[in-house]
Each structure stands twice: as structure tokens, then as C-alpha cells.
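The chain below stands alone and is given in C-alpha cells; this is the form predicted alone.
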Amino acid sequence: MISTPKLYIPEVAFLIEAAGSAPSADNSQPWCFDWDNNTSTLTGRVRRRGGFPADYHATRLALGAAAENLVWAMQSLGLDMASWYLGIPDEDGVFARGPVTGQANAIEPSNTPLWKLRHTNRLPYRPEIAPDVAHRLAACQVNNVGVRTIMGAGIRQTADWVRQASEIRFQTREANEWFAASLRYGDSPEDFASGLHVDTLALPPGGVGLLKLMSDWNRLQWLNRIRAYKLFAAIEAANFQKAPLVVAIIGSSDHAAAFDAGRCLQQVWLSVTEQGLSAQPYYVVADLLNRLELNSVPEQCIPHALALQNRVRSEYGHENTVHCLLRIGKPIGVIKVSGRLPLNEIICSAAHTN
């Protein structure tokens, strides 16, 4: 019999609702999700949306995110995860499986879950941060990814690493154009829901005119003779530099490191947003490093990635790799969210059981 997700029982769309709000990289949602009424299982199911490939780095934090928000959502719901499976997808593509069993807590309409309040603000934030939020970060840890506090003088270190890697970035087409694919520009609810809106970006005036002209591969390769990266890159710097604290994620570079950074980072987005603070992540370095495995950063553009390789080791230790970057603070004021697909767009089929 054919079901929809108007007909889960109101826990399991809860959670639905709860791992499809994790962050992605440029809001790609490579998730889809199944529920079997007669196992009472729920099932997470990698898919490629979006420029990252299903088995991409940036793909397996954000399914570790998802899942992440699982468990603080199974947890709200007072429910037991002990027989679930939460890791990096199978030959199935299961990233998430188990059972939806028990006497579940009411879910309070009037309290908003504090993963929904979660989101990414890139307004620059202010200088001043409470001395004990780096201490309660520095608590965030999974299996053998944590999280390293940066302040003061090591911020401006990793600043320039961003300015490194973003100068390869904006000459790497594969890179480009997949962030101009996830660019949306309209004003309906499914632009905001199904990629990245330009007005999330908190550009300056002009800047999503320059953002169209960056966005042909063409037209910025043009730019790039005369050295238009390393302006893009120092801009993309910028906020970074004038962060309060940066927190870097930090584990060893296997595909279940990956998953468990993702998990890692959203505890401490949450923690964050507990705190009342905003968060922007940088994906820059890691994407670089990860780009160095897999043989796809430009020839021109090896030996520059090579040192950085060698500096995040020479800081880090060579068995391990950086994750993810977020600044964090508080933001100098508001700005647009991005939305998140509709349920029945999150299911992966659309054939259930009853």
C-alpha cells in the first residue's frame, strides 16, 4: 500500500524533520529517508544531491551531522538508540537505521528544538565572546575527532590558510562549478530550500552581479589572469580573521573520520546556538586536502597545496587532517536562513509498508 509522510506517526516525522535540518555544504540535502511501520524502522539513505558525489568528504559530514541530530532528537523524545546503526553508508547506502519503539515524550509544540534555531550567519560578528565558551567546545569530541579552540594569534595562522586554500579554490573549475550549480536566486520558498540563496550570503552591494560573473568558469578564468583569486581569496579571509574564537575539527583522514567530524561539528553548532552565538563554517582547507587525495587540485596549483598540506600536519600531526573550520561570535545583526526540503521530498521512495 502506498504511504506518505502525512501518515508516519508523529514521532518518526519529528525525526524526519530533525536530521533533514543538519547543515550540508552549499544546502545540498544528500539524504533521503524510509519508514517501515511493520519493523518500526527508520532508515537514512545517502543521495547525491548537488555537485558533492555520494561518497565526497563533505557528503559524510553532513550525514554524520544528520545523524548527530538524531540522537539529540531521539533523545528529546526519551527513546532508546542503543540498536541503531548511525556510521558511514553500506553497499545500501544506509547512513542511519533503527527502530522507533517505546513510550516516546510528548513533543511540545510550543518548544522549539534548539537543532531548528541552529543555522549560518556570515555577518562579520563582534570582537567580545564569554571567557568559558571555548572550554565548553573543547568538550565536543566522537570516537577520535575533537575539537581544537583557536584564539588570538593562531586565528590569524589559520586565516591564512583559508586565504591559501581559497586562492586554489577560485582556480579550480570542478570546485566552481559546483557552487555556482547550488546558487539560487528567486524569491519562492523552494529557491531557499533547495540550495544555497544568495541572499544567505551576506554580500556586499554588487555582490551577487559579481557573484553571476564568477559563477561562468569562462569569464572567471579571465579574471583569474590578472589575479582576480588572491583579491576573492583575501575577501574570503577577512570575516574569518576577525573571528573572537575558530574552532577546527580534528581527526585522522579515513571515511569514518569524516562522518564522525560531522557529527562533531553539529555538537558544537549546537552547543553554540545554546549559547546564544553564531557560527559560519569554512570548508575551504579541508576541501583542499581532500581534493590533494584524490588527485584533483589543478597542476599549477600542487605545490602551494602541498605546503599547506604541510602546515596543517606540522600543527596537527601527520595522521591527522582538518575536518572543518567555524568561526564563531556574535553577529553583528540578522540575516536570511536557508530553507530545508519538504518530507515528501526527503523520502526515498515512495512505496512503504503498512
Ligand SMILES: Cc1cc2nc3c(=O)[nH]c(=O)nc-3n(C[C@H](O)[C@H](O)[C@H](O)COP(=O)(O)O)c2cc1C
Given for the second form:
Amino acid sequence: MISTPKLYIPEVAFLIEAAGSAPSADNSQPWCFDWDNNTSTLTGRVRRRGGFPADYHATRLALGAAAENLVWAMQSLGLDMASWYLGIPDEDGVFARGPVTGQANAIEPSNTPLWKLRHTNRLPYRPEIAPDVAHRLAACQVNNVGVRTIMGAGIRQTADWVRQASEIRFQTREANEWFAASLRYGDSPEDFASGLHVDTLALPPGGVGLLKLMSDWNRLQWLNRIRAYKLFAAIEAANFQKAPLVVAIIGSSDHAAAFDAGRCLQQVWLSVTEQGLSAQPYYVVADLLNRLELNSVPEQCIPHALALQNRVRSEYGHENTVHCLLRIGKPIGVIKVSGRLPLNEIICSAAHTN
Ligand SMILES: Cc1cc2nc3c(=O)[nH]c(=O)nc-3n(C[C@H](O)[C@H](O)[C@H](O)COP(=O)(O)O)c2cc1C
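Could I have the structure of this protein in the form predicted in complex with the ligand, to go alongside the form predicted alone above?
Everything in the complex follows now, all chains and molecules, and the chain you saw is the first one.
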């Protein structure tokens, strides 16, 4: 069994912290880690937290992002990853495993690593952006997953997809309940660390009250009788439509590609951060496309969902899907950031320990 102090070998703690600082849908942090001191092996496993199942597409994106952070952190330590496994979880839930051996570079505590500077900024973004940003982001790629950069009129079309998918999302009980369960309203550090804090959502005055109202499915259904979902979806798409740059993470729709898409998403986000800009992912279109595959789109919304799927396929090809969208730009201000579970809470259970 693992003993907690062993974890605090500085390089190992540094690597786990790097992986755990990755983004995840609704800050679900669907991972845990083990360190085997005898074999000097670090293992990352999927762990269900929040609504998203362990094999859900959004979970795979988050695991891919965590793996990408591990790659960057190992590189910064000057360590070799040639014999590491990084990929969709195997039958033991392992998505990352490999040795941490060799002479590591010193960790410079005064230098905040890039992956810790990245966060989601949901404020509006300024309309201007340097022309070379899109060019630099277009180079991000992991296996068959790559990036399409969208500007100008293309953003209006993509914002329309966001709005249409969002209208369906607000009529989907499961999506609403997963989101509501992730929300945190309190002031303690745990509230920021364990879920999606409302202070990070850039809500307008009265927004918190409305969110509480909508979090109850019966009340949302009642509001939806007067087509409130149309208003909520228009609000969700508004900042997206005004973004100076949108990135679509595009690749095949198979399971392994979702992990690669998470790595690609994080490459984009780290590059955005390095360029002094911010990003906000919009998962709603990808979620709808996945829900179509899983037959979990509400009956009355299926025709609209299929129409959107056709539009996406005719834009990106039948063999491809949109894994995630991001708006990118310079925010008009700073915003509170999400926290992360402390190290001792992302150690896998003793049952999994070697
Ligand atoms: C797969 C995935 C989907 C996400 N979808 C959305 C989204 O639709 N809207 C949004 O505002 N943020 C979205 N996020 C951002 C997460 O909510 C965010 O990463 C998480 O709350 C942690 O906050 P941080 O990014 O500031 O560290 C998504 C992140 C991931 C990895």
C-alpha cells in the first residue's frame, strides 16, 4: 500500500499537480494517481467524479488534457517519456503510466509553469487579435486530431451551431442535472476546488438566482413551456459570436480520438496562454453529437439534432466530428479561477495500489 509522504518526492508531486491542473468539464477532475516507490512508476487512472461517466467523451478529453500536461511537465524536468503509456483507459482504468527515473532538472519554485497559468476566462473578449495567433494554433495536432481556426463570417455560422445545440441542452434533463450537481456557491477553498464555482462563470447581476432556479429540472421544464431554453441558448452563444477567433478541435469520432482531442485541446490552450490570451471551451455541440450516438437526445429534439449533425458533417467530413470548440481572445478583465482537489484527494484508492 502507498504511504502518503512518499508522494511528496518533489518530482512526483510536481507531475501529479501538473496533470491535476488540467481542465475538465464542469471541473470534474476525473482522475487519480499512484506512485510506486519500488518501481519508480507513476500511474494515472480514470475516476468518476461528478455526472460524466468514466467512458464519456468529455471524460476522455479531460484525461487527454491531463496527459498533455504530464508531457509538458516531464519535458520541463528533462525526463524521457519514450516508454510511457498515454491513451484511452485500459481495462484497469489506466490512461497514463511510466517510469520517473533519471536526473531531473531542478524545480524552480518561483517560476509558475505555463499549465498553472492557464484557466477558463468566461468574460467577453476584445474584438481585435494579432493575425499570427490563428497561424500558431493551426500547428497543434495529435495523431489524426487537428485544429481548424475560424474567423469572421465562419464564427457566425459556428455560433449558430452553439445556439442550436444549447437549445437542446437546456431541454435535456441529464445534462442539466449533471451541470447543476457540479455547481458550488460557497466561499471556502473547497467550494472552488471540488466543482464549478458560480464566481468563475461571469454571470450578470441576478445570474446566480436564475441559475439556482434553473438547476431544478421541474422549474426548468416549467420555464421551457414559455421557450426559455431559446433565451438561455442565445445568452450562451452571445460571447462566442463576438469572439475574434474560434478554434474547432476536429478528428475522427472513435474513442481513441477523443483522448487525442483532449491532448490537442490542451496544446491549443497552453499556446493561447503562452501568447498572453485566454480561452473558453464550448462543449455543447460535441456533447449533442455524442448524445445522438448514445440515444440520449430527448425525443422532441432529435430532428433538430440530426439536422445539426448533418451540417457539421458537411463542413468537416462524414468521418470526422467536432470534439470541442473554443473561443479565443483577450478578455476585458480578470475573473476568479477554479481550484483543484488537494494532492491527497487525487491519490487512487488503496484497492488500486500496487
Ligand atoms: C471537455 C471540456 C469541456 C468543457 N466545456 C465547457 C463549456 O462548455 N463551457 C465552459 O464555460 N467551460 C467549459 N469547460 C471548462 C471547464 O469548466 C474548466 O476547465 C473547469 O471548470 C476548470 O477550470 P479552469 O479551466 O479555469 O481550470 C470545459 C472543459 C473541458 C476539458
